[in-house]
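Read the single chain below, which is given as structure tokens and is the form predicted alone.
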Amino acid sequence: MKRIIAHLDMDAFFAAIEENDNPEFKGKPIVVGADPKNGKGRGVVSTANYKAREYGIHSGMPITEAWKLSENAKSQGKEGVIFIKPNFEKYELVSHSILSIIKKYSQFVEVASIDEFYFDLSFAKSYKKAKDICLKIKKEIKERERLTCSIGIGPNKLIAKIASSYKKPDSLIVIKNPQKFLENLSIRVIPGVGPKTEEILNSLGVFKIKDLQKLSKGELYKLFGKFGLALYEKARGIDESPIIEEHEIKSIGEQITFEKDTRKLSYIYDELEKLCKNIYKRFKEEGFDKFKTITVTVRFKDFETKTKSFTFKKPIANLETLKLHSLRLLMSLINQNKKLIRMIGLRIEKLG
């Protein structure tokens, strides 16, 4: 029987949703992220609507950035952007009530993230009994949680989301011949394809994915070893990755960022005893009983970002070992560069 799978991407999901709980905001360019302090924050957006991405507002941009952008706007007599602090309790139970909404329609359902999820719809054995359902869990997401979506259709979970961000926000792509849709397109929408990536594939005048589908599989292997393998059969929509239903959880991990660089090492200290209580207390709560390697990260002033890792010969269980394996961890890293730091953060793995 052959695959029918559908990638279902919410559209701005934080600021959509701040803009359903504020009436006020409607219409106006919003960001959810870090607070931007007047040009002084620390922190990344997380999400920007779409009135604020005119500005060239996009996740992941610093909040500094998104903070001089809204400025010039408002030198050009546009609305400045709101900035709002996330709350992603909130979030979550959104995403479980859209979650509950594909369960309906789908067994196989793949949560990618908060906002995205795979499912499997082969059972309909058509693209338009395929089309028909996404339509009604669109129309049922917008009733129940007055927010739009994104979904797109294809014969396997690559084609399926390159297809939900083909034509955002609220749209519902069906796309029954991959190669053909991919020809035209640029190389970045092939997941993992980034900035490095692409520099490398522009300077063999490879801009377009129908420019690299001419590279054989040996000219890939050879630029970038295994992902070039696989990045062959990606430009040519080949993917044969399953629906994973349930993700099993590995880690669990914090980070915090300064509010100003610093080598103060009481602050430092005081900062990774905090991830600490905070990441042992979600252990708990997610019913785990041991863990086995401790990594911590440093991000410098410079970003420069080293990470050192222990592994216990046995699982261990208690906060107090944590607190002291993470600081030795932590001063290893610190000792090795006199740099400013701007970040710090803790992951436990290997979780029992």
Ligand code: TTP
The other form holds:
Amino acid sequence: MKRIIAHLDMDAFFAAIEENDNPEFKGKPIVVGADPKNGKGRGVVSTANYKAREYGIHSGMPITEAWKLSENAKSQGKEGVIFIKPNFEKYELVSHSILSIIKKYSQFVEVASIDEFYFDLSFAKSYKKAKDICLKIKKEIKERERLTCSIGIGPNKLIAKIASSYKKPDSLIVIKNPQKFLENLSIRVIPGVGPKTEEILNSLGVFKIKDLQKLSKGELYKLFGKFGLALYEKARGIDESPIIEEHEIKSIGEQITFEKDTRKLSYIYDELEKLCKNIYKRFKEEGFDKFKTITVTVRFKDFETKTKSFTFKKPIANLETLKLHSLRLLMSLINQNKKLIRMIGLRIEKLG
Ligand code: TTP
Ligand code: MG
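In place of the form predicted alone, the structure of the form predicted in complex with the ligand is requested.
What follows is the entire complex, opening with the chain shown before.
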């Protein structure tokens, strides 16, 4: 049976989450990364939203350089960049939520990074049906997380990945004819081809994938050894690598988005108790009997999201303790302000 593989990559992931959490940032250039310290900071840009990318700012750039570009923009009368420190716990949480949405539609999902997932849609049997499923996934992510993503669909992971970044952001692209799709693309879109490989190939007059297709297996082997052989296949859109599911379970979590934003405590507590029971059931079913960390999340009406964790000195084994401590964490988050609540989440970690 022919494989149908999809690759989903979130758009400007960290920055988009911060935009949601801070409505006053909407439409402004945002950089998530190290503290720029008025141009004296160390460290780099984790990511920039699309508005900040217009200033030439990108992932991996020294934060001082991003600062300079922002100052330049300001001197031209443009908006200055908002710099934010990353909150990985928050991004992990959203990543889990995206994964759980994808899992509703596909049995085989590979978590490739915090914002990237491969999943198998071969069961759909046609690209048309696979595309419909991906439209649903995009819609659900938009509704639940207010985030956009880009999805590529093709016969293997390689093509799906290249397709997902082809028309970012908020795209959905199906590649039925990989050879033709690849021909006019730059060799840089091939995963594994970095600046060094590019330089070597450029010096031989190879810029596009169609140029690369003209090199023989032997020539590529001479240039790059084993990687050269892989490159020969990649240039032709050939890739048999399987979807690798995550087997090791590191945490178990769930969240509930309420039908209506609420502050009704009795209702919220009941929902938290349901989360405790579900998570505890899954924890037992997976064959665990101890955990050490509990994390509770609250998302308010305006999408501001707060999390609080507690780690026990000794591992915990019972449901009552989970209920008690998650309630305590929830209370302290809720008492921080009076806003209506949109969602609550619970996660247990350090399983044993
Ligand atoms: P990417 O998917 O590479 O970037 P992105 O989601 O921000 O933007 P795009 O729309 O182009 O996909 O990476 C996902 C997240 O990983 C990103 O939001 C921040 C983090 N990251 C780093 O911390 N450092 C890096 O060098 C890169 C590339 C990403
Ligand atoms: Mg991304």
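Keep in mind the model is a prediction, meaning the values are calculated, not measured. Positions refer to the first chain, counted from 1. C-alpha atoms forming the largest set that superposes within 1.5 Å between two forms make up the rigid core.
Taking 2 Å as the criterion, Gly56 does not count as shifted between these two forms: its C-alpha moves by less than this amount when the rigid core is aligned. Fitting the two forms on the rigid core leaves the C-alpha of Lys28 displaced by under 2 angstroms between these two forms. Once the rigid core is used as the reference frame, the Cα position of Glu271 differs between these two forms by 2 Å or more.
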